Each structure stands twice: as C-alpha cells, then as structure tokens.
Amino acid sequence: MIITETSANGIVIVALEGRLDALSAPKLRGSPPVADPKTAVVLDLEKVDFMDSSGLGAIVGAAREKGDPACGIVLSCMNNKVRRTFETTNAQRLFHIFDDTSAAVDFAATRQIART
C-alpha cells in the first residue's frame, strides 16, 4: 500500500494505491492525518485495487474515532471494486462519497468552516 498525502483548501487528501487488506490496514490507521481526531481527511480510493474486510474496517474505525463529523473522513473516486465492497456491507451510508476529489475537498472545507 502506497499512501500519498497532499492538501487543498486546508483539507488533507490521502490517496491510497494498491491493496488495502489486513497487512496494510494498520499503516492507514497509523497515518498521522487519518489518526488525528482534529483533521478532516479526503480519502482518495481510485487506485485501490483490492480491499478486504480489514481495509474496510480500518476506514470505518478511523472515521468513528474522528468523533466530530466536521473532522471526519470523506471518500472520493471509488473504483467499482471498492464501491462493491462498500455497497455489499452497506458501509456507504456512513460516509459522504464523491466521484471527484475536488468536490470532496470543497465539501469537507465547507464543513470545516461551518464548525468554526
């Protein structure tokens, strides 16, 4: 799993590439912006080529640990494989999901502004 961090409009974008499974899930959970309860994160899933229940659990668990919805995790660019995993488990109802990363960043930034 390759994790790349960038930012836009004060929002951290965490792009994942590769397999999100039992081996890589702890790496995602330990990523500073994902682990920080005060940081809003857009998680770009476009290049995730495989995700199992451990990977899904890492995303859901990280979102729950954020606590404050304005500092939560917004998902973007789900490919069909990842989307199917979310839909099969009905986990998509826990997140705001966007097809475009810039739209996800705009949404997250608006939530951050509303919080202050």
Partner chain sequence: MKTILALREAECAWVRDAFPCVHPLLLPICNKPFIEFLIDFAILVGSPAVRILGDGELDAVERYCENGSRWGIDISYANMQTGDSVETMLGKNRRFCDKERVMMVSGFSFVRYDKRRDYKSLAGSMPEGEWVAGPGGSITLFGAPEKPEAQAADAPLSLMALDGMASYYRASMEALETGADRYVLPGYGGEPGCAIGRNVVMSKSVEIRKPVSIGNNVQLLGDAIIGPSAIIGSNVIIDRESTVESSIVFDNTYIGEQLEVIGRIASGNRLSDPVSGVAVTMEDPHLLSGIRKSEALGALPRKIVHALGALILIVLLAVPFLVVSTLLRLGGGWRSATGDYLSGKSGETISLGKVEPDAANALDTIASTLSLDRYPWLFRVLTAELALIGSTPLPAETQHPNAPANALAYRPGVFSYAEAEQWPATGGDAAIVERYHLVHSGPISDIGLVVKAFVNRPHEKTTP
Second form
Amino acid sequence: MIITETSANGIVIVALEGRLDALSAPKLRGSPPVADPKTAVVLDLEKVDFMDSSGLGAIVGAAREKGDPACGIVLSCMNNKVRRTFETTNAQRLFHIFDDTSAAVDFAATRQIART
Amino acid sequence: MKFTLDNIDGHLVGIAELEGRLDASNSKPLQKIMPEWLEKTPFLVFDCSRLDFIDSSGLGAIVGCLRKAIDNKGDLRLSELNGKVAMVFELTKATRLFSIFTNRGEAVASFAAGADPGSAK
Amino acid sequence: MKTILALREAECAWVRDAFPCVHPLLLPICNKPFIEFLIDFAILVGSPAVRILGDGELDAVERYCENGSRWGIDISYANMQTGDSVETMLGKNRRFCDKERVMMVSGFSFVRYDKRRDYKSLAGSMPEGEWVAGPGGSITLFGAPEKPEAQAADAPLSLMALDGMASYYRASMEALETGADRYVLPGYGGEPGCAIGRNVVMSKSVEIRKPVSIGNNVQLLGDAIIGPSAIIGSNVIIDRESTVESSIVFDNTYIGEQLEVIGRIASGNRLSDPVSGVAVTMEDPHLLSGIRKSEALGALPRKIVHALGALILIVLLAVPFLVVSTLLRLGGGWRSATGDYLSGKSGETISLGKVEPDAANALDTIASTLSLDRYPWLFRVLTAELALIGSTPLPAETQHPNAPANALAYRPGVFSYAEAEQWPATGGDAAIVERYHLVHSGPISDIGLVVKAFVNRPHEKTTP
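Please give the corresponding structure for the form predicted together with its partner chain, as opposed to the form predicted alone shown earlier.
The next block holds the full complex; its first chain is the one shown before.
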C-alpha cells in the first residue's frame, strides 16, 4: 500500500492506494498525522482497491484516538467496494464521508476553525 | 374467571369476566364451567375488558358457549372487546354471531324485558 | 439536473417496528417500493443521475435498485450523518453535484405527482429554493434555473408525510385509486383500476372488484372476493371464501379460509388496523401466516415419511415391476425417454426417464394400474431428489409459468397432488391444487394423497 501525505487549507490529506489489509494496516496506524490525536485528517480512499476487517479496524481505531472521533478523520472518495465494507459493519455511522476530497478538506477546515 | 349474577327487570343475568389469554391451552375450563353457569341462568354476558388475546380455539370455545346458551333459550352477549380481540372477531366474522356492546352495563341492560338485542354495537 | 434523495432512519423508524421484514425505503406502496416512486419522479424531472443518501444501512435498497440501469439512469449511494445540515449534505456529494443544478428530495414523504405533466420544463424554470414542503419533508432546488425565461405549465406536486400506519395506508389507497393514470405502476393492466402481476392463479369463482392491484405468484382460491381497494403483494395465497377489501396484504402472506379482511394491513401473521394502530400477531397458522419457502422445519419429517413410503412401494412392486417391465421390454412396448426436469432446488435439474407404456394389452393395463412406469422414480425419493408426492416434474428447457424461479412452491414428486385429486395434470387448475397441497398438507396427509394418486392414476389414463 502506498500512503501519500499532502496538505491543503491546513488540513492533512492522507491518500491511500492499493490494499488496506492486515499487512498494511499497521503502516496506516503508524503514519504520524493519523497517529497524532490533535491533527484532523482527510483520508482519501479513492484508490483503495481492497479493504478487509483489519483495514477497517485501523481506520476506526485511528478515529477513536482522535480528540473528536467524527471530525478527526474525514473520509473521502470511497468506491463502492470500500463503502460496502463499511456498511456491513455499520462503521459508516462513525464518519463524515465525502465523495470529493476538496469538499472534505473544506469541511474539516471549517470544523477546525469552529473549534478554536 | 369471576362470575356474578345481576338482576335486571326480572331477568337473572350472569356476568363472567374473561381474563388474559383464551387459547387452545386454556379454553377447557371455560367449556367445563359453562353448564354450571347455565343452571343459574341462560342469559349471559362475557365481560372481555381484561381479555388480551384470543385464538381460534378460544373463539371456538366462546361460540360453543353461545350455542349452549341458545339451546337453553338464552343468549350470550359480549362487552368491551379490546382492539386485538375485536380484530380476531372481525377477521373470522364472529362479530355476526354475537351481540357486542361497548360496556358491560349496556350488555346487561340489553337483557331487560323489551330491550332490543339488535341495538348492539 | 441531478437528484439527491435524502432519507433519515428516524423518519421511517416506525416502518422497522411495524413491518420488520422490509427496508423502509422498499415499503410497498400499491405494488411498488416507496423508493421507486421517488426514482420515477426524478426521471420525470429529467435527472440522468440519482444519489440515494441515508444515515443508516442502504444495503437492501442497493440490492433492489442496483446501479439504476433498469430505469436508464445512474443510481449511486452515499452516507450521511443524522444531524447533517443541507450544506453538509451537498458538500458530501460535491463531486456528484458537479456544479449542476440539483433537486433534493428529503424526508419520508409520498410525492404526489402526475406522470402526464411536464415536470422537466417546470423544474428547469423554477427559481432556486424550496419547491414544495410538507410536514415530513421537502423538495428543494439548488443552483440557477436552466431555462429561467421559459414559461412552463404548472403541474400538481405535493407531499404526504408517511409518519405512521395511518398515513401509509392512505397513501397506498390513494396510489391504487389514482392508479396508473398518475403513477407508473407495474403489472398487466388490461383495464383501468386492475393491475395483475405475473403468474397469478385464480379459481373461476373468484370475484374481483376494482380497483385492485395484485402482485406476482398469487393464488386466489375458490369464491374469494378481492376488492374493492385491495392491494395484494407477491407470493400471497388467499384461501377459499375469504374477502379482502380496502386492505393491504404484504408479500409472502397466507390468508386462511372464510375470513374477512376489511380495512386492515396483513403482513405475515400480523394483522393491523391502520386507523387505531392496533396489531395482532396471529398464532393460528390457518388464519394468517407468513409463507416461507419449502425448506422449512417440517422438511425433515416429511422427507423421512416420503422415503419410508417409497421404500414400501419399492418392496411391494419389485416383483410385478421386474416381471412386467421385462416382458414389455421384450415385446418392445416399454419405451423410455430420458429428459431433464427442474429440481426442487432452484437452478438445478434432475434427469428422469419417462416411460410411456405403449399399446393397450393386459400387460400394459397391469403396468399402468400399478404405476410401474413411475417405479424407477421411487429410488429418487430415497436420494431425496424427488418427493413421493408433490408437483408434476416440469421439463427444464421450457420457460414454464410454474418454474420454481417464479413459483410459490414447487417440489417435484413421483406422484403429483393433481393426480391425487383427479385434476388434469397440467394447466392452471392443476397448479392451484398442487400449490394448495404444497402449502397445506403435512407428512401424514401426504400418505393418504399418495394412495389416492395411486388409485386414481389409471382412471386418468382411460379418460383422455
């Protein structure tokens, strides 16, 4: 799995590419912006072509460690496969999910301003 | 099953209170006690206000009671069917067999001489 | 213009309680799921793409609507949070909206429209903002009008909140009564006010009083009175002499004999009064019950009884079979043709040899009297491929109206219930008899019916 970090509008965008499974999940958890409880992150899932329960667990676990679980990690660009994985466990209820990364960044930025 | 007698206009009317469920497992006692009641009077009212559930064998038992009452030249009238019980009566068309009243008083009064049993609601 | 259909779980929570077997968005109104009315409306407004937005699971909806190719549009799904504002909802679907004009239909409300009117021009000329609103939802347009100067004729549009059993009942009856004039309703509608689905088997004595809507695979048995204002789902059996009037009968429901369902909603073994909201769960399966596919609990005792019955017949008929079939074979009078037949499990076939004893002589008479032509099939009962008595096995190649894919119940048997009842073994009437018994008979009554079939079969042959 390839993890690319960029930032826009003061929000870190973590784009994932490839398989998010038991092998790559620790890598995601170890990524500094994801691990830091104070950083709001937009997780771009567009290029994730496979995700299993440990991948899902990594995202949910990382969100739990954030100060604000719903806004600490904002998801964007889920494809149908990934969306269905979320829905089978009802994990979609825990996240704000956007179909566009820029909209997710705007949302996360507004939230951050509102909080400070 | 509480059974009381009431005298209305010279008629002795028997009032039985049905309670809880009336189904295959507990409709026997009703059938057994019915002759005892009929010895006292053939004019009966079943107060169903505390009857929560009835199934087809319970319904069968009540229809059996009606038949016996009619055989004894009396009648069996019902009062205060709750929503669920009323729905089973309507579904099975049993409402057509019985005079059904909204409260016990009306049901008893309907046995008074001259009262029209057809005024059932 | 694109369409977003936004529905929140809280708005339709009552459906989960009242009808646990259906997803609220798939709640049937008349004979079509709720969501399909909204999709139809989106198409009427000219949307090439519809996004269904929910705060709960949309799995069942997705399985039903798929990608929308059935309607020639593109349907996609997205999640939102319960408390999301309209701006957030639009933000979450920014890529979908793509700077185009968007119509957002929100709330669990029945949209009253008229398919003959031109909503496309109307929506195109409407200013941005709320189009209609009701207590349970709204239709709002976002983005500049496509053709602001166009003069479009006004068309009726209103919302009716579906906030409980009573409003659901009213909406369904309204859809039935206004019917195919205003909404797109499926089914064969030979005449107005009467939509009937595929594979509906009706006894001759059934009385239909318009308006009615009947789904697929429905059986209406003798002297049933359906309507006026009856909405009957799919896989429903209405037994003899019962009346269904001003009522909704959900999919997979059995309504027993001589009952009167008036102003009610029946779903499985649950009967509800839409006005008072009272619901009774029937415990008598002969009054009201749910219909499940034949792989039920009763399947095992039935299989055992059938296997034992088959074993007895195999033993009793062994000697006559060996003697008669050998003699007939020598004389060339025993011709067997192997063909593929539909198995009880959908998608599978079994191959059976069908024997036609030939000319009428003494041996043939014995063969047909003892049903020796079916003898080889008896072994298939032991392997549980066939039942001892059930439906007439259907050839696999033909698209038969009783094919298991769309039939209520099909259990191929050595003997068929129709043979037991001396009905002609094919055609609609036989199908009624077979399905009636498939639903009603138990292992013990099966034995009696086998005996009847065994005795009656020769008769059937002599009277062509």
